[in-house]
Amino acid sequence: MIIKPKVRGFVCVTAHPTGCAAHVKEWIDYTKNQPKIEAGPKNVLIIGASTGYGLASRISAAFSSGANTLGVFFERASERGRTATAGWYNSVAFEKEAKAAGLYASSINGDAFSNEVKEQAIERIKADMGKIDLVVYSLASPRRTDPATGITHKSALKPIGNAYTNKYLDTDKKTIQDATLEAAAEEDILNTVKVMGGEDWELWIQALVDADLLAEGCKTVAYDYIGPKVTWPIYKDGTIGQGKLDLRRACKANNERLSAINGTSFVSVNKAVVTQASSAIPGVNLYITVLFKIMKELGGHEGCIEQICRLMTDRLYNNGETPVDEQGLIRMDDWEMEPKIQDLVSEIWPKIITDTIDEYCDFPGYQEDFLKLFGFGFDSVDYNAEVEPEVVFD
């Protein structure tokens, strides 16, 4: 079939297998050109490994450190003439590239929140890998079924205390619109913490500790975002922010779990990038277009793979102590949050209307990054050619 992008709101419902493979190859080629990680991880478990920062983590570990990787994700294969999800195609392409490079790469497609997938991962690690020395937790899901209660919790994207109105970029129409979100109820907050907090990260680490599958000095890292003041009511100070606070609580609890093997737990606050999740948050997609324009002009712009390669080489495996801020967080958003950058964002923000999008926003760059998430926009791919949508793991 000939596969074209079909965008509905903030998601593309098609994905291109050849384009996704090109995207993975692009990230691998970038990684190969970066400094190798000295004394880096050799057996890595990535929970949420198929897109975004999780996929970048898997690529960086494999091609900067020569690591064996086990990726866990929940993606849909091609069926009845529908394309697979981008994450499925990404993961098939990664495994092919890793195995061609002589690296062990295995994947588990299932609900990472479930006990069954945790048990499956433990058995796979025992059989094929040996002890894990890095666990990356990069799950992004709108819902989670608690394995202890069987209750399915759904996260909410809402402010806390009062309703919130902010402008956002309607990417379909290329217009600036206002969005109003009603204030969260207490149940919304609790559900969001259940989904986006650190409870499942703790369960993964405890399961691996109980199975004696973590190496001496093992590290684990989960990903966070804080962002600028213009997004705080909906992000940092909203329901999502409560989930992220719980992630930091879990980080401290995981440090205690790992103390017996001299392991360490970290939360890395990463830069704003174009992801399927960030595209859905009112105000955040507009902020990203402004940020990209500023950082591309002033220097220091990074996407997922650039950010994670820097995290691995400069922070987690820098032959010294990992630098953190006063809250114990790794601040990979340091370049984004520089005062000169944020001062410009604050200056520009009130001036953005539909007629000034091209002046103040990197709309083309946003669109390019968004379409690349789904395998579109690569010069090396003939998008008018027939392609087989069914791609399977070897």
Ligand code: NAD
Contents of the next structure:
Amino acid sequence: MIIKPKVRGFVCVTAHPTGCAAHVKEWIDYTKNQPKIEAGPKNVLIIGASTGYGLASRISAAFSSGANTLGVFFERASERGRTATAGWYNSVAFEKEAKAAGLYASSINGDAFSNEVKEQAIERIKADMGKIDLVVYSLASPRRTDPATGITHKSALKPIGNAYTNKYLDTDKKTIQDATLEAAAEEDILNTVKVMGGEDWELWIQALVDADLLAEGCKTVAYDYIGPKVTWPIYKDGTIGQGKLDLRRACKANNERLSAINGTSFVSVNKAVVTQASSAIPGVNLYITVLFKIMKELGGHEGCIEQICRLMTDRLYNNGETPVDEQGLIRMDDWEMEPKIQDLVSEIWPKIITDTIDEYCDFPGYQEDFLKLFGFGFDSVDYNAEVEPEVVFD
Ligand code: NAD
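Condition change, the form predicted on its own to the form predicted in complex with this ligand:
Complete assembly follows, chain above in first position.
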């Protein structure tokens, strides 16, 4: 099969196995060139391990710290002439590279919100790994079925209080449009908190505590975002922001759960990067193109792997206290939020119209990163060559 990108709005419905493997290899090579983590984690569970920040966390744990990893994700294998999802190909490629480096790597493809997948993970950890010393929680999902009630909740990306109109980038047409999002109903807020809040993270930690599978001094971290004022109505102050507030609540509850084993729970506020999840948030993709242009020019530009390697070495495993802000949050968005960067974003934002995209936005950089998520745009890959879409785990 010859596989080309088929972009439909903010998703690409095809993925390239060799290209995804090249992407994983690129992140592994970056990680190998970073300082090794001294006294880092050795047995790591990553929930949401196949793409974006979770994949970067898995790669960093394995290749900076020599960790055995169990990855949980929800991806689709290739079937009936369709390619697999990028996360499937990424995970097959990661496992191959980790095993070649002598590391244990195993994966569970299923619904992380379910009791069944938690039980499967616990059995796998008991059988193969021993106690876990780091749990990374990096899910981004549009829906969650609550195992206690069987009800499926759908998250919403809506402002709270009033409808909100802002610019967004139509990446297909390369135009700037206005989009109005209606204000969330109370139910939208509750549903988004159910999906993107911290309840499921707590269920994971409790299940692992009950099974006595967390090591003394175990750490857990989940990822948060705050972002610039121009996205606050839709992000920080919107339904998703309520989900993130709940994540912080859950972090405190997890700290209590972990206190008997001297464990610590963290929320890390990460930088805006191009992932499948962030491409779907209206306004955030436009902000990312502006941010990337500024940070590439002024310095400090990072993607997922650079962020997570810095999180591991400078914050979580820096041989001392993990630095946090006054709210107890790890701030990996420190460079993004520097006033000199954010002042420029505020200055530029009103000037962005379709005709000024090239002046103010890193549109080519955004597109390049977006296509790379699906394994496209790597010089080492011949995209005109036949490739087998069915790729299986060993
Ligand atoms: P992503 O879309 O790249 O990854 C999501 C992961 O969740 C994938 O591995 C996917 O398979 C998995 N997943 C989704 N539903 C699942 C389910 N039901 N069961 C098992 N696995 C499931 O997303 P991302 O952007 O890396 O986001 C991860 C976290 O980082 C989120 O909490 C997000 O809010 C946060 N974050 C993202 C950004 C950003 O700019 N992308 C910035 C800061 C924080």
